[in-house]
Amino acid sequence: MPPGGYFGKALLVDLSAGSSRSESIEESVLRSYVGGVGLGAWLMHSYCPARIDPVDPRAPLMFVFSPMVGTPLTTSAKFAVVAKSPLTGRLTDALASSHFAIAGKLTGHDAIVLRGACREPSVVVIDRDSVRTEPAPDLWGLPAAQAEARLRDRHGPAWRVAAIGPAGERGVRYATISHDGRHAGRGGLGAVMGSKWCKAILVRAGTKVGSADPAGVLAAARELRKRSFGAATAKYRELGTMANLLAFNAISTLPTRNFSAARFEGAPALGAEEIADLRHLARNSCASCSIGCEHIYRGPGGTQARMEYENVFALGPLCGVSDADAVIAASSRCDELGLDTISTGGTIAWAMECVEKGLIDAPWLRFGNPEALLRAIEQIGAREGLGRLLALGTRAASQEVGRGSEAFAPHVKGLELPGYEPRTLQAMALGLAVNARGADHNRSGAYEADLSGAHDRLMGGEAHVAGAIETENRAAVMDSLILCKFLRGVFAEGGRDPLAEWARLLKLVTGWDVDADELATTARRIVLAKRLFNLREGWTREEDWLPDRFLSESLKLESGRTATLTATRLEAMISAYYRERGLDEAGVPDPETVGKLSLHGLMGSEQIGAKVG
């Protein structure tokens, strides 16, 4: 029998052959990688052919669940989508919350792995007793939400749906997968799904999963729910992450006009404090969540969108746009097309600077022009006009344009930067540079170390390295359990050790005698499992780096200080990070680290194997 919270198997679906089978997952693997992004990394080592093109039919697309899904623990209704990214060529994983997580797991599997490709636009239908594909040409071209509504009308309300929009169908490299109005957003997972001619995957719960200590889990859930209403989550309930906008602007860490500045003069017009009274429609919660961070805003013409810091930053200040209606409309249109808002805004902002410098002939595309922003989004979604170039993302587009445009293309490993200025948040600079997924604020929350007040955020050093590693480790655990990161402050309140509490919850669900030390080791293993996958795919140390702009241009701050991040300082932090992680100077795990973390089974490449003896 598998441990509590698990079924001990993965469902492998071959879309080309129209067949499926279940394969066992050993308990030792589940305990070593837990679920979510951790288990997804292990599965990618097992099922993804080396050096394969991300949109090759043989490349897998995985929906990975966790032991917490289906329990009454708040925020536990989450799942990970894992694949090789068409944007980066490296491992990518995206988390999402919805009833799809619960129904998907209760098909009786810890992961669903799609391989191959359908012969025509189709949907995949999975319940406990059967897996089938159905032609769905009538859904091709629809926004994900419309396709989902049609499918639930057709099949019934018990079915849960994850679908792609037109951007995924057309292979935009930063297309998303959507469900219940939420998105597995970063890295182009929608393009992977579109390459399989798969419009949607439908799942229906057909079984149950138990916990080792049901009464203990229920008691823990009641306590956690009560604590989740406290001060640590107040920001998310009251204003959502949009509360960050004016705060970041005040401390010169709000990326503006393609990271050429760190303060935006138009920020007040976009702040939640300013626009909530006029445009705020509702506050919602994800499935099984007591926080309620989702804030819906009304835009022009009856449009509406879920507004968060990242989409407001990317479609507002980063593009120089201060028109709130335009930013809401742009966010709504990205949702309809199925576009990651961070990569969309980052790519458009880069193109705006290219136009300004005479490198791209599109005089209509200017910083601060709301109509230009919306026009660019339409062209990206259709892959027409300038959109054919911008659909590639900033790395590939800048390589095509050349002439120095690579220096200010805001990406790491091909993934566009989120809304954190690296020169004024230098622990975050390190976190962005070394993260396996690329420039990411969820797998590395190093900005927390910068904003803690424990050290000078403008002078990166050893303390910044320790802070970056700690947040990366904690993210690896939360993303594998899976629990929402908006609870992280709740777990740390009163000087608590979050690892100890997570271990207690995992023990109640699974029955394992797990403790904080074991989870700390698990976190390190997951972080390096991702790195090992990227090494297998051709990663080199040169990819752990930031664009030249951040290392050659300083920022003059209103405080009178100058924010400078030199190549020498970044190099020193990266080297220290490697040492602390047990990596050699090339960024490869050394033999001692491989042994301590039981990573031998992932050392499949002859080149990697030779480096670690």
Second form
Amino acid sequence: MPPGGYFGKALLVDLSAGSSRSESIEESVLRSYVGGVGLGAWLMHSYCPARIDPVDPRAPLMFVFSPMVGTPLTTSAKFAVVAKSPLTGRLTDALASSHFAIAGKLTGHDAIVLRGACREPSVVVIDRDSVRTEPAPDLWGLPAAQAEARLRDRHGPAWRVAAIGPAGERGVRYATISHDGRHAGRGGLGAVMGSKWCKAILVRAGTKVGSADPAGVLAAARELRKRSFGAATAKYRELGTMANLLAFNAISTLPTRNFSAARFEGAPALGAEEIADLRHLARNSCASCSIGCEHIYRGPGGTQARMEYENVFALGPLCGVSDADAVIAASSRCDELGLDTISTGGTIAWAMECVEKGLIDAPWLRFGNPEALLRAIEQIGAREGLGRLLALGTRAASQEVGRGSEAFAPHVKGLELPGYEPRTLQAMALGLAVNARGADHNRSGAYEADLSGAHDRLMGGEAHVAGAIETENRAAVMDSLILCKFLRGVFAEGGRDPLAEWARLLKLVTGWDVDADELATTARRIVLAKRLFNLREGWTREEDWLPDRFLSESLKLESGRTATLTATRLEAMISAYYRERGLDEAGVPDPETVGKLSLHGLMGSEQIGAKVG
Amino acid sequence: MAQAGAIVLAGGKSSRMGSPKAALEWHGSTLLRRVTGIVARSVDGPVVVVSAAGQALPALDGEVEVVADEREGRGPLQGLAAGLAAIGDRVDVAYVSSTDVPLLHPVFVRRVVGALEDTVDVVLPEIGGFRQPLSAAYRIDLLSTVEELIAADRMRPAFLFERSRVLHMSEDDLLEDVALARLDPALASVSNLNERADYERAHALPAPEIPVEMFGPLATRSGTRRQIVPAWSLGAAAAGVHVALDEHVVAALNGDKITRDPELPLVSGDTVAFMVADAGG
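Alongside the form predicted on its own that was just displayed, please also present the structure of the form predicted together with the partner chain.
After this comes the whole thing, all chains and molecules, with the earlier chain placed first.
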């Protein structure tokens, strides 16, 4: 009998063989890794052959659920998509929110693992333990949303669909997987799905999942929902993450023109505070969410797009574009093609600088040119012209272009940087450098520490290391439970201990006698389980680093101060991070840490790919 | 510029003022809190307050250090020695201030500290015909000289200047700095308060006009993004735009320091941005 919130099994689908089977997951594993990104990391250790090409048919693509999915807890309708990233060659785990999470879990599984590949463009239909593939040549080439709509027309509204767009089909290394207009965005999961000739996966709820204390869960859900309407989530409700843009500009943390500056003179033309009156159309919520952070904006020609800080930063200031019409159109087009907006903007911005420096012969591609931005996106989605190069992402593209372009390629481990300037957010600089997924703001929320006022954000040191670790640990728990991070302020307000709050919820759902200390240990275990996967795949300490630009160019703030992040300072923070995490100088967990966190099963080559086949 | 700290001498008798200057009210704060806050904004190193033994001090920012001068009443050299000894192993130079200069401006401190070159031990402003030893910068290496003078009971700062390489800065010299000329043209930074009437005159001065910008929901709720409000402190600026400085709000001073300290002193030329604390995506 599995604990509340779980089915205690994963569905293993072999697309090449056209077969499937369920495999049990021991309760000790569930308790150790919880769900979402944590359980995903453990499953990757178990089911991903070592050193495999991410787009090899044998490489797994996993949809991983969590114990909270299916409960009435607000923001719990989330799931993780986990694979080896074609962009980074390391672990990637993207979260998304939609009804797909609920329907997928209620097939009766805590995870769905796709391996092998279809023989032709197909969709995978999962109805409890029954799995079949259907040819879908008519869907190939369609935007994900259109494919999803056709499939739900064809199969019925009870079916939930996760699909890829043309970019995933063509193997763009930062292609997304989409559903309900939401995206598992980072790391190229759409390309992994495309490599399996899988246009979409359909799931339908066929069973129920219980909680250990249903009345307690219901009461907690009511209380949490009430708290979710408070001041801690006001920003998301009222303006969404777009509210970051002008604030970040004011404090020199808005990456501009490929990170050559941190303030953008065109920012007011893109700020929600300035344009919402004219362009804001609607506010939506994800499934099972009481916050409602989605803000829909009107673009040119009747287009609409869900605008968030990250897509506006990446397709606006990062490319020097201040034309709101162009940014909305670019964002909308990325959604249609199935492109991660951060990597798309980062790659185009890098290419614009290459053109400026005479390293790429594409005179049309200039900073600030909205037509050039849209043209580049089309080429990337089609993998045509310059798009063939840019579809590789900045790391591989800069290696191809060479001539110093690697120094300003804005990536860590191959993943393009999000909209947080590391020189003026130096805890975040560390978080970006050491995170397993690469340059990432969701698995490392160290910017929270920088923007708390608790330390000088320009002078990275011990306090920044502690802040980076604490926020990384909290993210590991939230992303495994899974609860939306936009609730994080709710769990911390009034001096509450978030870990104790999460432990209380997990106990109500599962019945485990879990407390804050156990979740703190779980967080550390999950962070290192991801690191161990990367180690297995060939990671070395040199990958925990930032591009040269950030270590050789300073930024001037409005106050007159200069923000400088030296290699020596970054090195010192990384070493301190390793010590605090129980890693040796090479970044490998030491024996004591392995013992404390029960990571033995993930260490050493004898365990590698043990369950493959 | 060498790594700089600051020393604030708080242990005087305040006999003409009639009550301890350090604790005098200053628009919701205190004189000492304001002066320590301003010098903290001006230097990159630590701030040390030298108090008299057993002296009760008003609340200070948690990062400000306090040392007690066990031999009180022997004048500024004694306090200087205590401050240099406390700060000396961490900085090369210290800006030394009295407590009673509420109009002190960070650009004045930076101008004085910035003038201390390798060939100089003391940067000594001379304003209104008077040397300003308690608005001056001192090289930390002077500690041994100061101790020798104290041991010889030569307690006047003039004796220290005789044995030091002093850069005298006139008003014109100081005001060559464009920022200082713009923000403190009358050099009110050195205006000290000796008597009750001095304090009352200074206290009645209008507060600096501070441009305040609001972001996110704070802007949409107020109906405006920018206002100019008179404010001696961050708390006053927040009150001026009806923002509660609670756990859901942070402020950025001059696009740099992130804080929600209501007693953070503000000066002319400052800008303040209020934003929601849940920054990020």
